[in-house]
Structure formats: structure tokens, C-alpha cells
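In the block that follows, a single chain appears as C-alpha cells, in the form predicted on its own.
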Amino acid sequence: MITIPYLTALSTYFSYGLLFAFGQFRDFFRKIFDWWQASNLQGYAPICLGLEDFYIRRLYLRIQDCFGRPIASAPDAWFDVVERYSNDNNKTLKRTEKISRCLNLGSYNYLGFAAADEYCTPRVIDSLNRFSASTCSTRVDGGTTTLHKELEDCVANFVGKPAAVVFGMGYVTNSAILPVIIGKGGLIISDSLNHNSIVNGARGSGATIRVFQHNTPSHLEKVLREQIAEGQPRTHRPWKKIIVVVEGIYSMEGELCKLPEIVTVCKKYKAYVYLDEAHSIGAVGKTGRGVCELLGVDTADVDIMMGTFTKSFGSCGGYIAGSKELIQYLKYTCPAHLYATSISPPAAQQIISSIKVILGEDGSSRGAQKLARIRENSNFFRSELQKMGFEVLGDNDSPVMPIMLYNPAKIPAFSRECLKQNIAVVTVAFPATPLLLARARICISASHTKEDLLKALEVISQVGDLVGIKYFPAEPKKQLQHQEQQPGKDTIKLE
């Protein structure tokens, strides 16, 4: 849990408050001035109405300038983004012929296969000459080529599991998943902080939803204690089935989910699990198959792994994979295999290639060494930070790192700043957050080199200081001393 400071949190309420006065006195007279107006309605009803977009018009569009950024290059460490303007206070941006070349620490390419590979990208050219670009078709149909046969092949075997299935999108394979393998009479215990593609798809099902505190195994099993003793809803009838969804790395939080206890609970209380693992598949672990490989729990005692290819396989889509009979069952029912474009050959020759490259298949050692310098990397980084007084979240060997905000004033202020010395951050707020808890989301990558982190520890340092968000008192820095020690002095001298 995150506590914040009474000043900071009184503050940042102090400023939404404002916002929200100073956005209800415009719409006012908003209201008065469109009065005179002409309506070209003609008795329709308005699609957004006043207080549904008020967040919109009256906060969003003040800063809309740090965010969907226009990048004109791979996101590789670096890459260009397109500068914009506006002429209406933000409300439209234009962009320009003119770019800048910024360091990316805002990108998911966690192992640096989203820019050209000496080994992926021939790969993926042949693919593109010999199926091209798309199937046009999904893969019920004439969509399933002889690569994605050899990904779901692939990925069963990375990840440790009989079978598994993909997907052309991410956010699908778990919003599209969840209401085919749950439904009425079941119950649905989710983290308080999925992503949102769980939420969507946990309350798409039709099961009973039940929230436990954030990696917190002891309220986990007593959600499910009493869940059981309760029965479903009027009457009181056991569960058909119970699923527990948990992710391996939490994205906004940079944080590992304590896999192992959460296991031990839904074991006992016999509770299926279903871990997310979009962000840590291919990151974490020595052979960078995960927080299961990391926290050493067994893959079998995970029923349900679900993962996506856009984070360390410089990809497209998601994938399931579980028993031979769950994989056959979702081919036969999910939506999303029996009515979407199948994922696009290249990207599926992609995230192949990329897997037999960490796996070391490729000839070479390039693989574990990308893996060693983004556990290396992120670890510097995390920890210079702390020392440098800003509040980060998260754990050890997560390239996620969270630097908090919470004033709506410093989102902006810290993007801005940071852009003009070329770093590109992520910002992140609300809705995506809760209100009081801003943030910038620092993610860290393997095509990261010791000299970009250090400049961008040098950046971010004077940005948090203009800003005023280290929160914390700042190490102080050791010198070293290269003093020779006299024997008889400092030092014992042995015959």
C-alpha cells in the first residue's frame, strides 16, 4: 500500500479542487453562450453529455501535449519524436516537419527486439515475401498458416505448459478469455489493481466478482474463506467454479506478485489460478520465462498462463496456454480465435524468432546477456533513483519503475521538462490511476547502455528538484578516496 504524505495529499486535493471549480464555472458559461446558439441537434439527444467528458475538456485537454506523442523511428534506446503545436490552448495539435532525439524510457521493449535484430528481422522479411502481410482471414477459416502452428508450439514449450493457443491482440486475450471459461454461478476473485482488460472481461463473464487487497495473500484467503462458507448470491448454492486472477508483474505498480503464496491459498481452498503474465514473460527469470521461473513455482500449479508479445518479443497479439483439453475447448468457443483476423505472419515470425534467440537456438549467447543486462539495468536504475530521494515503486528485477507524482500540476511540469532535455517519459493518471496517485512509469530496457542510464539519471535528477517531487532525503554521495595505507598505520604488516 501506498501512504502518502498529509501535505502532499492535502495539496494535490487542493489543486483537483481547483480544477474541478474552474472547470464547472466555464461550462457555466458555456451553457449561457450556446443558449444563443442554434442548435444543428434537431431533437437529438447529445452523444456526450456535460459531466461524461467534463474530465476531458476541462483537465485532459490542458496536458493532452504529454501523451500519444508521435514517434518517426523504431522505439528502439532512442528514437525521434515529432514535435507538435497548437493554436486553441491544446485542444488540437498539429504536428510538425521537425523531430527531436530522445532516449525512450517510456517503451516496453524490455529485451530490444522492437528495433532491427540480426537475427528476428531476415526472418521476418522472408515471412512477409512468402504469406504477407495478413491472412484476411481468421483462423477457423483460412487464417491458421505453418507459423502459427510452430508459435503455439513454441510457446507451449517456453512457457512450460502441453498447449497453447494465440492471439492478434493483448487486451482480447484476457477481456475475450475470462467470459469463455467463467460464467453465471461462478466467482471471479481478482487483484485490486488488474489491468483493465481483466476487469473488462471479468465483468463481460456474467460471474460473481470479488476484489482482494493488492498481493495480499492472507485477505486473498479470507475473501475465499468466506466466499465458500457464503455460497452464490439469494441461494447460497457452492460455487461451479472458482478462478483467482492475479499478474506476474503489476504495470502500474512495477511490484512482483507473490506467486508462491497465493498458489498455497488457492490449492487449499482448490481455486483455479490465472496468472497474467504480460509484463513479466520474457523479462524476468533466468531463462527469462517468467515470474514463475524467478519465484520458483511450478508451472503446473498455475492452471491458467495467459501473456502478451508486445513487451519483450517486440511484437503483436497474446497467447493461453494450459492443459491440451483447456486449449481445445477455448479453439471451440472463444470468440476471439473464431471471429478475429488470425495475428499477422511477420509478427508471429517475430516473436519465434525472438523466443529461439533467448533460448540461445539461435547459435549465440546474445540471449541470456539481454537478459543479464535488463535485470542489471533495471536494478541500477531503481536504486539510484531511491538514492537520489524520489518515492519509486515496485521490486528488484522489475523494469517497471513507477516514480511518484500525486500533484496534477507536476504531470505535465515533468514531462515537459524532461522532453526539452530529450528524455520521453509516460506519465500516467487518471483514470488509469487513482486520483491522488500520479505518476511517471519508467520502463527500462536491455538496448538501455550504462551511459544512457546515467544521463538519464542526471536529467531526471534535475527535473525532480525543479519540480519538487523527491520526496525522500537524498543519500549523500560517497567520494572516494585513493589513499594509499602506510603499514604500522592503517594496516597490519604480515612477515
Given for the second form:
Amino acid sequence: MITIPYLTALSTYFSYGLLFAFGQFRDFFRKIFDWWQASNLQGYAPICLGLEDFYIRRLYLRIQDCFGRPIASAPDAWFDVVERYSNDNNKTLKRTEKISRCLNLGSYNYLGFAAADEYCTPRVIDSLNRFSASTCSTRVDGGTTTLHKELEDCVANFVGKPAAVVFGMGYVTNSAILPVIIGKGGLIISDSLNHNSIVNGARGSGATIRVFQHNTPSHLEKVLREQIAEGQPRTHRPWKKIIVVVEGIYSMEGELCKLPEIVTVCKKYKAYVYLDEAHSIGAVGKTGRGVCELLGVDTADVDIMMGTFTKSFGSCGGYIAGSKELIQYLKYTCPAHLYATSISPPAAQQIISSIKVILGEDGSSRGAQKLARIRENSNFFRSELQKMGFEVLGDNDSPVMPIMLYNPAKIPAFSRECLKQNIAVVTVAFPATPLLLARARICISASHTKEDLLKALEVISQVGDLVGIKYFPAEPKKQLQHQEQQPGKDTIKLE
Amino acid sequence: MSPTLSPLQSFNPCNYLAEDLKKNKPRIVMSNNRDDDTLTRVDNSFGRLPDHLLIEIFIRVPVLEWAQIACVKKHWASLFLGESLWHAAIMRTFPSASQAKRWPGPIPRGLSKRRFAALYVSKHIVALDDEIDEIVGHTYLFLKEQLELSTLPPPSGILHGTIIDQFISCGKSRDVAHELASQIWLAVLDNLEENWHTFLVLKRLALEEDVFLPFPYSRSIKVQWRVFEKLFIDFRDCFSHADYYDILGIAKNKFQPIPSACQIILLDVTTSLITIDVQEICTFPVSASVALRVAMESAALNFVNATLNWVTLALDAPAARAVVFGVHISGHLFVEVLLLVVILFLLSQKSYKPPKRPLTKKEIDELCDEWVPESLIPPITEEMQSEPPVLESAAGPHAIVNGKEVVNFASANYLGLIGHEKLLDSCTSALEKYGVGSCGPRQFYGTIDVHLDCEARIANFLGTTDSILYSYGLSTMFSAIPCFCKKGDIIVVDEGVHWGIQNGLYLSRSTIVYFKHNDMESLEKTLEKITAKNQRAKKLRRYIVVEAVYQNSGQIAPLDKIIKLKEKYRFRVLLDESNSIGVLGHTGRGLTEYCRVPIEKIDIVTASLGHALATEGGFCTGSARVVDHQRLSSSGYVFSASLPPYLASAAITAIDVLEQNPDLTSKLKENIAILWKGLSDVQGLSVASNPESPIVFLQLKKSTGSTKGDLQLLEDLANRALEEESVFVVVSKRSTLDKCPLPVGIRMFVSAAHSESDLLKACLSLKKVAAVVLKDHIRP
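Could I have the structure of this protein in the form predicted together with its partner chain, to go alongside the form predicted on its own above?
Complete assembly follows, chain above in first position.
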């Protein structure tokens, strides 16, 4: 868990308090101003209301230039960020023709398949010409091409499950599958930091939702025992089924899921495991097969494996892998399969090709190199950041590493300063994280070279000093401790 | 009052009489006394006297004789009927009686005769010594009349009220009025004739429940008691047994505790009745026991009263003279303090809670061991195993399935843009430049310049200020709806909307009201009901959600009517244009163009790019505020990777192609008309879609009775069409999560790229196949 220094917590609260008070003050005058003008609502209730609207207008708009920066190239290791300007105090941003070439530390391009690839791109263009960009039809109607069949077999094989079904969007995969496999009378036990798509899917299912402390198997066990003993609320009937939903790598924390322990607990209490490998599939594991491979969990113990193709494979869409019956059932009744346009054929081809590269089926060792590269890059970068005294979250081997910023003012400061020096980083704040825990998130890619990383470290260190986010003392001792703590990592490196 | 009275007032009547006698001159005062003349001739000495003298004589005779005098002569009798005699009598007998003409209050004053009677009554019967009060007499007469004369007198409460009103309006104080009223009641009751009518009246009074009387009107117990007393003493022979016990019961209820004096009378009465009953005791065994019970109860009451008296005395005795701070400490104060202490004590006690015994570890272990979950999925049935046909080529108007070329009606490739060269070119260059995926959500470097260009292009095409791209068609609606509709908001929605909308509605947690599919009357009724029922509804956000072309039925929403209703009831409209963008209207700008409604009237428009525009993803457009709000609040936008750039660039090109080739939409229109016409007479099937909808929806004319049966039959038909006739049509399948109540059917997506021969072939084949497959279905 993140332990926020007392003084920092205080100053962060103070900053938000100030922003809030000032925002309210401005709203007060706006209200007076509006009062003089005739209302243009004409009997309708205002379309945007409450704190959400307030947050956007008074807090988000001030720093909106740090988010949604448009790019004008593929999101590779280096990319072209389009410069923007604002004439109205950041309320609206206008694009310019100017671009700046920046080092990309923000995209989920873990394996570097985002850019044109010597193996994938020609095949993708071939499929485009053969199957066109879209089928304009759902999978059950006319949207299943040979490519889709091949993709499903390929994914099932890659993930290590008997069958798989693919969808055109990762978000929809989660939010449309959960309602199919569980409904009223079921229980979903979800990690407290699960992605919004899981939250929405769970809500849409009508099942009861309970949350366990982030990545804490002991608390999961406690919740499971309580819930099984209690049964359904009010009626106390036994639960129909219990599904435990966890993610492979938590994208905002960079932490790896404690899958072995969680699987053991779930097995003991006969709960089904739903693993969302959005960030981990392709990125971790010896052959890129995700956290199961990395942590040595038999895929047979995970009932439903979900993942997306957006990240490591540089494409779009998502999959569900599981038993043959599960997939048959999903194909029969899942709305995303029945009602949504099937995944675009070129995107499907990109996935097939990239999996082939990862598995070395293209006849080269590029896949293995990429995998080794991302692990090395991640671990190097993480340890260097820690040495400098940044508060870095997450586990080793995870390509996602959040740097804690805390204070709201440090969010735009860090982002803008880095961009000035041609480093593009992602900053994340409320509502994606808790209010106090604003952070910058760095995603390492296999396409980053050593020089890129060194440059990035130099800049981040400099900006870190400027902004004041080196919350820990930078001491060489720390590095020693870390190496002692992680003997396993070193042996892997030696291999 | 007659004018003859005026001399009487001015002269002393005695002198006047003497003078008259001296003169001995007959004087005719009244004009209507011809009889009088004849009489005077008969009786010389007395008969000659004029009327006023006769009256003066008569009134000096004692009242009791008057009846006899009236019998002597007709003329004299007529005098007694006249006004002047009685007036003179009043003047003489009650000189202090008021002459005032005003008489307030509800009881009438009446003529002189009645007044005389009233005065007489108040003097002799009510016996008011100090003053002669006319009102009392009138009241007495009034009450007596009411009780005696009318067959069904008004309830005593009303009578009593009237009497008291009378007194109060004559200026008596309330207490005096009450006192007088009860005196009058008693007097009337005492003077009633002892006949059957009186008995009935008294019984009625006795049987009367206490009619509720407002505060000033309360009858004294004396009156009530007199009623019972009279009944039990004077009229006891008139009682039947049943009546007797009824009245006795009422008496007991009314007079608790029975005053001892009355008790004796009561006991007297009962014993006398018992003696009567003894002879009949075999027939009425109850009566005796009731009587005994009465006796015993009164004894018990005595005892209780005595005890209470003793307790009061005992409590009061020790502190009889104690005064603390000016407060007399008496027995009830002790009791009150005691009660207060007890209440405080009870309040201070903890409320009872059953002891909590949490489950022990062992018990939980057992429960966990015993718990058997359902399997993750229900057992796989045969229908779940069916696999859709696999295309070996692009899903254009002609596709290859199982190595055979088929005419494809399964892809919503309305404009035939699948495989369009320009689209392929733009995709290829985008793929080369940007790669396939965007590798990030829009906020985190997932915004590529083509996305912004595409958004601007769409907005420009539709005439809005801005638009927002979603990476998947299905997610557009179910992210956009929860973004604007929150808990408490009201959404009125067509029952036939597709699952994406249904899910969005569910996730929004708003109040959802469905109206009948594409039925504007039903919509209006629903809106009316909501607005009328709920005053608060005006302050909530209200939406109407409709699809332009319904995916589940091929119907087109009458937007002009919806706009009228929307403006009347102040609802916002969310319109899903997934199947109408690029199709409806001459330039393919969708339903707004088709219905000639300016797009600004629609608050939120969503659409999928995966139909006419032959790419993927979806967009939402509307005012700048609507779009900007989604950029941070719409979960499907914020939390999902952005649309692959090549698909966005394809969308831009598709719009360009559409704008450059206006004949595409007209060709599509022609094709729709051809197919519609060709399919209008298929055996067993009917076309349920709108003639201009690009989705031609064929429904079974006669359902098999279940959705599953219909589905099976249609599936069979579609499979045969594909296998035997190479026409690829599909059945509208339903997920178990889909709550759409509309019937299933065969859905054919018409494309501008279909040739006329394709369409005719499809019609022919379907007719052929339908004739075979539906043969058995139609015949019985």
C-alpha cells in the first residue's frame, strides 16, 4: 500500500481545498452573472450537473493541456506530439502545424508493435485488401471470416486455453461478458483497483459486488468466508456462484497480481477466477503469455482469461479464453458477439502476426528479443528511478511504473517540464486515482533503446528536482537493499 | 296587530267600559260582524254590548272558565278565536310582558293567543317567580309540540340545541340557557299526556345514542334521568321484554355509577318486573339472570367506589396540608412522581438485544465446505453449438462462403463501401503511417491527428459543432447514456431499442419508462403521464431515447412528431442514427435530413460507423457542451483505447465518397424499393419494416407461439437459402440478456452495390425456400 508522508498529505489537501474554494468563489460570481441574463434552459434541467461539472470546469480545464495531447505519428518509441495553444486560458486548445519529436513514455506499446513492423505490416495490408476494413456485420451474421477463425485459434493456443472468442473492443469485452456469465444471485468479488470496464460490467450484470483490498489474498479469503457463510443479502440463500475478478498488471499501480495465492484461495472456496490480462498479456512471461506464465500458474486454474490486443500486440479488441463450453455459451448469448460489429480484419491480422512474431513462428528470434528487452528495460528504468529517490510503485518485471506526485500543482508541472525537454509522460489524477494519489505513469516499451532510457532518466531526474517529487533520499544503500530483496530477478537476467 | 288595539292602549280599560255602559249605545267597531247584529237582537241586555266590552268582561273571568264561555255562543267563540281578546288578556294578566316586536332566535313567537299561552306556561308551569319570561313559555310550547304532535320528532340533541340557541340569542348567558333548557325539558316531560304516542317518544329518546353535540350544548343528566324514570315508572306496562332490557342496558351505560337514590328506584322496578317474569321464567330464563347481574354489578361498583375513596383518603391524608413552593402536595402528585421515576428508570435501561453469537471458525469452515456453486455456464444445448457461416472473402455484396459465391444480405454495407478503392487506399496509407492500434486511451497519447480530423469531418458533415469518436459502435450508446443520465433522471424509451441502448439505460440507473414500439400516441401518453404525475419531474433531466431505423424491426422513427412532443413536454432527445447515417435523406445525412428537422433540435445523436460508412467505431455529436462533457465523463471513451487510426481515416474517406457520389443513396433507395416489392408476397412471411428502411425485416405471418420456435423455423429457412440458393440472409438473433419484446425475423441489409438481378434472385429464392420450409407451418 502507498503510505503518503504526513506533510505531503496535508499540503495536497490544502491545494485541493484552495482550488475548490477558488472554484466555488468563481462559480458564485458566475451565478450572479447568470442571474442577470435570462436563462436559456427553456424549461429543461441543465444537462451537466453537480460536482462532476464543477471538477471539469474549475480543476481539469486548468491543466487540460497535459492530457489528450494529439500525436501525428505512430505511437512508437519516439513520436510527434502536436503542439497546441490556447487563447482563452486553457478552456479550448487549438492544434498547430508544429510538432515536436518526443520520447514516448506514455503509450502501452510494450512490445513495440505499434509502429509499422517488417513482418506484420505487409500481412496486415494484404488482409485489408482481401477482407476490407470492416465486415459491417456481427459475428453471428456475416461478420465471421476465415481470419476471425484463425485469430481465435491462435489466441486460444497462445493463452493456453482450449478456446477463445474475440471482440472488437477491450472495454466491451469486460462489460459485456460479465453480465452473461453471472446475474442476480451471484457474487462478484472484485479487486478494489479494478479497471472501470470491469466495474461497469459487474454493475450491468445485476450480481452483488463485494470488493477486497487491492491485491491482498488474505483479505480476499476473509471476504469469501464471510460471504459464503452469510449467503445472499436479506434472503441468506447460498450464492449461485462467486467470481473473483483480478487484473494481471494493475495499470495505475504497475503491480503484478498475486495470482498464485489468489488462485489457491479461490480453489479452496470454489470461486471462479476471472483474470483480466489487459496489460500483462504479451508483456510479461518468458514467452509473453502473461502473468500465468510469469508466476507459474497453470492456466487450467484460471476459469476465464480475458485480455486485450490494444497494448502488447499494437492492435485493438479483446478476447475471452476458457473452456470450449464456456466459449460456445458466450458465442451463443454474449451481446457483444451477437450485436457488435466484428473485429476489423486488418486488426485481426495484426494480432495473428504479432503473436507469430512473439512465438518465433515468423522464423526469427525477434519476439524473444523483444520480450527480453522489455524486461531489461523495465527493471533498469525502475531501479534507476528508485535510486534517484522517486517514489515508484509496482513490481519488478512490470513495464508500468507510476511515480507519485501527490500535489495537484505538481501534475501539470511535471508533465509540462518533461514535454519541454521532449519527454512525453502520462500524468494521472482524480478520478482515475484517489484524490490524494496523483501520479505520473511511465510505460516502458521494448522499442526503447538504452540511450532513450538514459536520456529519459536524466530529464526526469532534473524535472524531479525542480518539481520536488523525490520523496525518498537518493542513497546508494537503497539500491543494494533492492538487489538483495530480488535475488530471483538477477538469476533471470543471467539467463 | 289590528288597528283596533290603539284606543285600548290609550285608555284605562275599566273607565272605558263604565262609560260605554252608561251611554248604552251600540257601537260597531268591526265591519265583519253581521252575526253580531242578529245576536244582539236575540239577547237584549248582554248581547247588545259591543265586542270590546265583551272582551273586557271575558278577560276578567278566570282562565279556567274561558272554555265554557266559548261554548255559550257562536259569537263568543269567535271572539276567542280573534286576536283582540288575547291581546287584551295579555295586557291585563301580564302587564309586564314585553311589547317588543323583535323576536330573535329560531323558535317562533306566534300570535297573541300563543303568546298568552306561553306567558301562562312560564308563570304557572315553569314557575319563574321573579319575572315572567315569555321565551321560556314559547320554548316550552315549541318543545311540547315537537314531542307531542309530530309523529317522528327530531333527535333530542337537535331540539335541545335549538332551545339553547334560542336562549342565547335572546341574550341569556350560557349557564342560564342550560339551566332553563333542562328546566323546560323536565316541565315538558312531566306534562306529557300518558298515551301510547308519548311512550314511543320517550322510548325513542331513551334509545337515542348520545348524539354528538358541540361544546355549548350538553344536556343535563337530570333530563335524561327523567326520561328513564318516566319510562320505568309511568310506562312500564307498555314495555315488551326485549325493549325493557334494551332500555335498562342503556340506562346502565348512561348512569355509571348509579346514584344511590335512583338505584333504589331501579331496583324497585327490576324486582317488580322480576315478579312479573317469574311466571314466564321458563320461556325467558335470561331475564332473571340479567336482572341479578344488574344487582350484583351495582354492588360491585359500590365496593370499588368505596375502595377508591379510601385510597384517595389514605394518599391524601399524610400530606394533606403540605405545601412546597406554593404547590399543594396531594396524592396524585405522589403517583405522578412515582411514574416519572419508573419511566426514567426504564429509559436508562439498555434495550434488549438478543446476544450476538458470530459463527465460529469451524462453522464457517463447514459452510464453506458445504457450499456448492452452480457451474459457470448452463449445460450446452445443441442450438448453442451452431456455428455461423465463415466468409472467405470480404463481406461485400457478393461473398464467398464454403467456396461458393453467395449474394450477401448479412452485412450492413448500405453504400457498398466495403472494398471501395479509396477506402482501401486511405487505410493502407494510414496503416503505414500510424501502425494498426493506437496503443492508448485518448487522454494518454492515444489521440492521433486523424481522430481529430475525423471528429471534425463528421461534425462538418452533419452540421454540428463537434463530435466525439468512440472506438466501438456498441459502446457508443452504452457509454453516452450513463454520461448524461444519472440516478433520478427520467428516460422515456422505445421498447424496441437494441441491446447497446438497453445496457446504457441499465447502467445509468435512471428511471426508465418504455413506450410502445414506434407508437407516437403511446409516447405522448407516457410523456403526459410523467409530466402530470410528477411535479418534481420538471426539475429532473428528461430524455426520450429512440433509434432512427430500428435494428430490431426496420421501422423508422417519425422524428417530426417526436420533436413536437419533445418541445411540448420539454424532453431532450437521444437519437441513435446507426442505421440511418449515409442512408436516409438525399445526401445521406440521416433521419434529421429525411424528416427535415434541423439537427440542433436533437440534443444527442449517436451512431455506429460500422454500417453505411464501412469502417468501425462510433461517434456521438451534438452541441459543444454535450461533446466536451463526454470527453471526461464517458467511461467508454475515457477508459478505452482509441479507435485504430486507419479506421478513423477510412471514416473520413467514406464521408468524402458519400458527399462526392450522391447517387449512392438514390441507388440504395431504388434497391430497397425493388426488394421490398419483390418480398411483399412471400408465402408465410410479411415485410414488417418501413418501405424506406435499408433493413428489410421479414416476419412470420403466424408465429409458432414461441420465440424459440420462430427462431428455429426462420433459421432453417435462412440456412436453406444459403445452401441451396446461395442467398446469404440472417435471422435476427436474440441474446438472453436482450429484453426487446419485438418478434424475431429475417433481417436483410440492402446495399447500393447489389445489382437488380441480385435482388430479384434473392426474392425468388426466398419465395421458393419459404414455400418449402413454411409449407407445414402455413397449412394447419
